[in-house]
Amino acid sequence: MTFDLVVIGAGPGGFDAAVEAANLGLSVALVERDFLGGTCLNRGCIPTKLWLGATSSIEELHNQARMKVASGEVTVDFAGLQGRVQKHLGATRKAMAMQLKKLGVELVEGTGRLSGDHRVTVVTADGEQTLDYKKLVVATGSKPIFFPGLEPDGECVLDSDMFLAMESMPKSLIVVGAGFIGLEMAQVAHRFGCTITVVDAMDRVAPLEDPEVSKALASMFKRWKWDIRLEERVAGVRTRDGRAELTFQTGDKLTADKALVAVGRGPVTQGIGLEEAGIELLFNQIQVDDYLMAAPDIYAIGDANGHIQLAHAASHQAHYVARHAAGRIEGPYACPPVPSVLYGAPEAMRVGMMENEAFLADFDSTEVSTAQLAANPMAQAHAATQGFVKVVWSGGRVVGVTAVGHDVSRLVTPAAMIVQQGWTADDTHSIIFAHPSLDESLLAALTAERKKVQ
């Protein structure tokens, strides 16, 4: 049988592409070698949020205790939490499988490889299965990457997948990598009473974010007595005498119960016949054109094309390629502003341009306006007043919003809409912001005095 569309990879991008295409009337086969939901559901976004959600009351109580209005202790059963995580993931995968079956999508469990003109061969538990296609979507996702000497050993040196599978939380943890993955997992460990050391070769935590956001985050982490080691290069990490031992290039050493290596992720594109099919790879990322096509009749989406390593970006690309494959749209892919969020407490969120990016694009008209969370009643109510909301303007329109502090992830969707619509000052009064709400901090930043970026 020849399918209208074959999709390799059932993460957020691949699954959504298959579902959208089936809803549009295409015959679809979905190939997955592991679990439905990919990294995001099984070893990334969702497990970490379940961890953060289950432990959020610990941080909330701590904040209220500082205000001398509450006392006590919150104890989270880690084994019970891990059981709940697995139960939730299993139920979600089951629901996804039922949705595919209802839509008539053929789920093929195994490793897919491009094996000829418009053909994919899948190695399954029962042998090889051949799928012919009219169009193909490669949505193979990403995996943790490591520099030499930082490879996990599964004992005391762990990657993010291994960390999420732990049976107990360590009493001390070294986190190598101060990006979102490392910082979110470090926050959970901190709530369980773990002593945290963060090591990064860059000069600030969350180095891809606004420098003021990095500064605010570092201030809060230091208040928690985290040991932040920046601009320090690591020669290697290994298990020694039942503990993790990190060696700096200077020869100095650190030890802890565990070390989490979270230095980044890279696309899963090797060994599946891409180059043989004429697909160009650059640093293992599939090169695509304006239509997200890597070769005639072959699309590549999500982490595999390396544009943006975020699940919601992959899903947005998925809906485009499904509709393009079905002939419902003809134009090139148009990517709207993509929001990103560091979850936990504090949180950080960003959509659109940062201050420095806008300045480089148009230095004559770039301005910023800022509101401090200390003035927000909801931040005060939760005794979490550190942080701010910053709006970036160019040519009199909003081109970016960034924020750091208590619960700022809830601002990300209205911020994305504001950036997408390119609000002017007059637009800030086109809707009513509820009072009291954290959203008012976004309104306050929109209406605050603007300062020209120098």
Second form
There are 2 protein chains.
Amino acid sequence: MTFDLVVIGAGPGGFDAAVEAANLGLSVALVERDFLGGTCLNRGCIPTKLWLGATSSIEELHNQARMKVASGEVTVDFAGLQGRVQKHLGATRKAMAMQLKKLGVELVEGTGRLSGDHRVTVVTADGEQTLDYKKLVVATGSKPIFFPGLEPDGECVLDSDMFLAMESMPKSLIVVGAGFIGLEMAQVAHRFGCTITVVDAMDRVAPLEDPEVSKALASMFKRWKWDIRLEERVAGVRTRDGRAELTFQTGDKLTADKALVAVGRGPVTQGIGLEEAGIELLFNQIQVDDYLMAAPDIYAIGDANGHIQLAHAASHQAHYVARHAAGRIEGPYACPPVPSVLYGAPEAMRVGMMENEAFLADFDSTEVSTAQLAANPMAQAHAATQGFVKVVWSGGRVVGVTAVGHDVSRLVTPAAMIVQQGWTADDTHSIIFAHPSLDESLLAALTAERKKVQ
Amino acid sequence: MTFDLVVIGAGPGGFDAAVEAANLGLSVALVERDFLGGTCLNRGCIPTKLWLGATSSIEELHNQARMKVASGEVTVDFAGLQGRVQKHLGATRKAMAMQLKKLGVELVEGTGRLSGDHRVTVVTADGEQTLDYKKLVVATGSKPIFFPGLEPDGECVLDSDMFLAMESMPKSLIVVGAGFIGLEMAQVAHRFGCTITVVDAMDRVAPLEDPEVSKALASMFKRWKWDIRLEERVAGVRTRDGRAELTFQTGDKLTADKALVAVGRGPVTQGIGLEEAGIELLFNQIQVDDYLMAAPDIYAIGDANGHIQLAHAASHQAHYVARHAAGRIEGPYACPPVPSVLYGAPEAMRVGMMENEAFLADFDSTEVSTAQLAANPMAQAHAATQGFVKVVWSGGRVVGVTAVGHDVSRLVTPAAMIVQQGWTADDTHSIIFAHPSLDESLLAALTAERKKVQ
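Return one more block: the form predicted in complex with another copy of the chain, after the form predicted on its own shown previously.
To see the whole picture, the full complex is given below, headed by that same chain.
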């Protein structure tokens, strides 16, 4: 048979595309060489959040203890936590498999490659299987990348996959790369009492965020006695005498029980026949048009097309391509503002443009308005008052919201709506913000005095 | 001098009205007989949230311990907590006073009453002071009310004011009234190890909410071994031999260290010259027109007009009357959907219509779609998976959202926007929900299969 849609990769993008297409009545095959759920579920967002959730009482207790309100001790059993994580992942994969079965999606377990005109060949445990398709979705995702000298060895030098698979938490950790992935994992290690050193070649932590967010994060991490080494170039990291040894380009060295290398992720696009099928790759990223098409009848979504490396961006693209493949929509893909979130305590969030981006787009009319979390009763209640919410305006409309501090991830959906809808000052009172709530810090930022960006 | 605006009552409504009016250039006097911030800050929402925040690690630890992931013990020092609460309230009041000063608002400390044509007389510590006004805002708020036999005695029978002022937490507590106020305070007491009995004459806890929310809450509280006595009529509560003794109409008795009576709140509208000024009261509530006016040049907002007893509703009304008094707007008051939230763990939230309300408004087109929190990774991460999000549709548009469970208060602002904007199914993908987030449970409910309400 010829499937209406074949999807390669069952991460958030591929899985959602398969489900949505099946819901729309298409016949669908989904090819996955590893686990349902992809990196996000199995080696990324979800395990990290389970770690953060399981240890959140440690941080809450710590904050209240600092105020002399609470005392005590919380011990998290790392092996028990890892067991629970695996149990949760297994249950989630099982539920996903059942959903596919219920919808009649054929799950083909193996490595797929484009093998000819409208054809995919899958190498399975039982030999090769051929799938003919009318439309194809390539959703092969991404994997950790490394600069030379930073390759993980699986012993003391780990990538994020290996870090999440550890059997015990080290007593000391070097994190190379101060992006969200490294910072979330470092937060968890910190809660287990691990000594943290963060190294980055850039001049700030969270270098993709607003510089004031980076500054606030660094200030909080320094209060935790993290050693933060910025603008430092790493020559290499290796295992030596059972420990991780990092060598700077200056020749200086650092050692710790483990090193986590989290310097970035790159698309998984090699060796699966993409270029042979006429698909253009640039820095390994699949080049797509306004319809997320990489070649006739071939879509590419998620991390593989390199647009935005976030699960929810992939899912949103999946929703579009499924409907486009099913003939339900015809126009080009419109991408709403994509929220990004650093979880933990502190958290950080951003939707839309940062101050500097808005200023570059329009010198004349960029303004910012800011509210400090210290004025918010919920931040006070959790004794975590450092941080702020910043609204970026252009031409009198909200074009971006960024925040850092306690629980600011809860601002991300309202902010996504406000940015998408381009609110003006007059829209601010079109809804009622609950009192007391951290959400009011967003209202406070929206109504605060605006300062022109210069 | 004649003030452009005089405001009686410096709770969330009155304070915000004074600030907004001063911001708009009006000369303003604000009369308060007690503390800046009113009930909400001093004897209501804020102290309760500080209690909940300070004790949240207890609940987080408990949940993870149940999963055998964490162990340990957290002790919250109640006296220390009360000290911190008082410090926070004092600092907040001080900041509010400074804001008034900066804006040139005259704060008059004393009890105000309407004493003649466009005139308010305030009884202050230094004698009477007369304030002439062009416009008046009555924002006198509310206070706990009691049925006969349930009056607090300040010894073992307490109202919420007295409960929040306690010096130590009792070992056992009877809560009369299973509304949000009683349930939040009972949650805190539970975290301190207090044995809880909840008594209500209605057939469910949180009787103003969706019956399924009541059911879910009761189920969670029962897991905590709370004794929940529903459809039980109380004849009286009194202090006897140093304990609280509750007598049912059947003659049965219950005793505990303390009893908290939280059966409702009523407007503060007596003895301040309202009726003499031609203002109509109905069940003590000030009757207002579509412009929130109770008489020519006299507005009444917040709990005093009895529309909605929530601080943020008062603030929103305040924003309107200040602008209306300043001549900035002319049309009638439009009230967006007012969110209501039960804080703690579990939480509950609601915006807009409940299923039964929508059904009564339109028999033909009411539908509901529901998502269980168990499917959400953040609920899983916090080992708190009981609960759900329910979306109520009418005529193909969202008219209400209600939820119960872990951290669902974070859905309240997106839900307020969605209900206010009357989203259709097509709007669901106009924004991107961050993954993973509890917010996705709202997306899941929005996109779940709809069932017609019959």
